[in-house]
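Take a look at this one chain, the form predicted on its own, written out in structure tokens.
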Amino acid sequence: MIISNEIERRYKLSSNEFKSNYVNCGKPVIISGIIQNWQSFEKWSLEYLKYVSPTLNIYAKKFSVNQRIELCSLTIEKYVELIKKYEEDQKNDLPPYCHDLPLFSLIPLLIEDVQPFPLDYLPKWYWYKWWRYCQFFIGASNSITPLHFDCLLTNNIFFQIVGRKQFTILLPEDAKYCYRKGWRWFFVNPENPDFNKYPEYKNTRPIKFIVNPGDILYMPPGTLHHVRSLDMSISFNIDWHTEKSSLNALAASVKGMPIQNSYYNFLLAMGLVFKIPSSIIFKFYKSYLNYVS
């Protein structure tokens, strides 16, 4: 196994080059120089979120050692206090991780802070109310998402706003060495792999790197990723399909993809391939944004 930090980093990557050299080629990339003028970099913090919506009930996740997901519900005010207490004294228990939360829909004023948004990176089908497809990640330092791939086999654009995150990614062809659990989770811990228990992991080629505030990370469909927050962190992403990836994802229905996932991919294919407007499709798709797989 050779661990590399060789992921391409591009400055002000044009949408045409992004699509032709990365999306169409299934190649990850970190892009800088696109979002550095967003107001979010000046405004967003734990205190700001508590100020704008203290009583909003959100959910957060705890990932156990055996990768079970435990959900808990709490207000933003309570969640902020848990994180602050942990950051002041890391002897306290690690707070749960606010993971996959559709916060733009819950606090619409946040949309103003991420303008201009690089819509040209996305298929035009997603442009109408694009923010509805975004999901947030908010958590304390040392918050971890175990090794997995995105459940609909979508493309992923990830925007880092506050703090740094350490990613370990593996391209889809290495999944066969990572000891899958269920549809999209994996037993191997890339930070400390147990080669006695998981000897095939030695055949992988993990790429390890840090995503900094102002970075955009693109991951192709099926990219395995393990994520650790190095600092208190606020970020969000969009999972999205092209026509090609939506059809590839539908084909995965016969390879173990859960029926519910196939349903959401069918909806997206209806929009992208058969041009049914997103304003019609979204009313059926929106339940995905609260779906835990």
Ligand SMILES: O=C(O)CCC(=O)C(=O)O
The other form holds:
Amino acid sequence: MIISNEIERRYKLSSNEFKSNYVNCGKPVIISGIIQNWQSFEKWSLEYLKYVSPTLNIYAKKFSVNQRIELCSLTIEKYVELIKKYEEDQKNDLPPYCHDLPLFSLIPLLIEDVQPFPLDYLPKWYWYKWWRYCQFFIGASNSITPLHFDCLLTNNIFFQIVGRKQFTILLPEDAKYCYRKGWRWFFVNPENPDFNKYPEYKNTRPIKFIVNPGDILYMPPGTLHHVRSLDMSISFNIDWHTEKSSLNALAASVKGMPIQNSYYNFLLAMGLVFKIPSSIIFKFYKSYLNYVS
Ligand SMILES: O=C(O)CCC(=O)C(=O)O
Ligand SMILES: [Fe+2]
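Please supply the coordinates for the form predicted together with the ligand, as a counterpart to the form predicted on its own shown previously.
Below is the entire complex, every chain and molecule, led by the chain shown above.
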């Protein structure tokens, strides 16, 4: 239960304390002092991505006002040019946002730049080829991810590598005041809420903070988040279940979770609860990483 509208920041948080005081309590936290020696902070940039994989085809998203998602596909080279052009004077159209991209699987040499990876924060089940569960967010300054929660009701550990991001988060109990659209998106814009249209939003307690390069952000299952890139940005996350969160997520099948999401949660519960190795489960789970929901 959070009584402050500020997020806690912890330096070198131990994995035991992370589990007992944050994961088990459903409390968000920003952790610093863990990943500052990663090579990614020196190496990763738009130029570097273009250098290592210019012709790789990626997809990017445009979020429209009514929360529709438009997808476009382009090469890294083209995408980098678009962002660089936008950043020159920020006058051109905002480029689409490269969002939820499983880049470690597409460019495996990037994995060596995020060592040592803090596996201790994750259940052991994820340790084998953990990077397969990661997704990247690469975009221009002013890119926005509208208010949502993560669709499998997973825990989320989010790594900020390049640039800063402004997060506005709300705890799951505030979801009922945020005007939901479909399973996981919300109509309210927390940066400029329209109280005439969405009066119930006044009942919420949004928590606003900036995530800087080197920060790790933990968001518990069902945390609503709206994200604005303050700079050109490169981040990635890993969405993961505990035994308990996988069962809670399965129970959400009766609360409107789409059947496909329940299928992926079923697979993860088979792994976490019934200890079926991830080498088997991942074959069936893989398609989730290209699933636009
Ligand atoms: O960084 C962003 O723009 C969105 C991040 C996000 O939604 C997530 O990590 O689940
Ligand atoms: Fe998210």
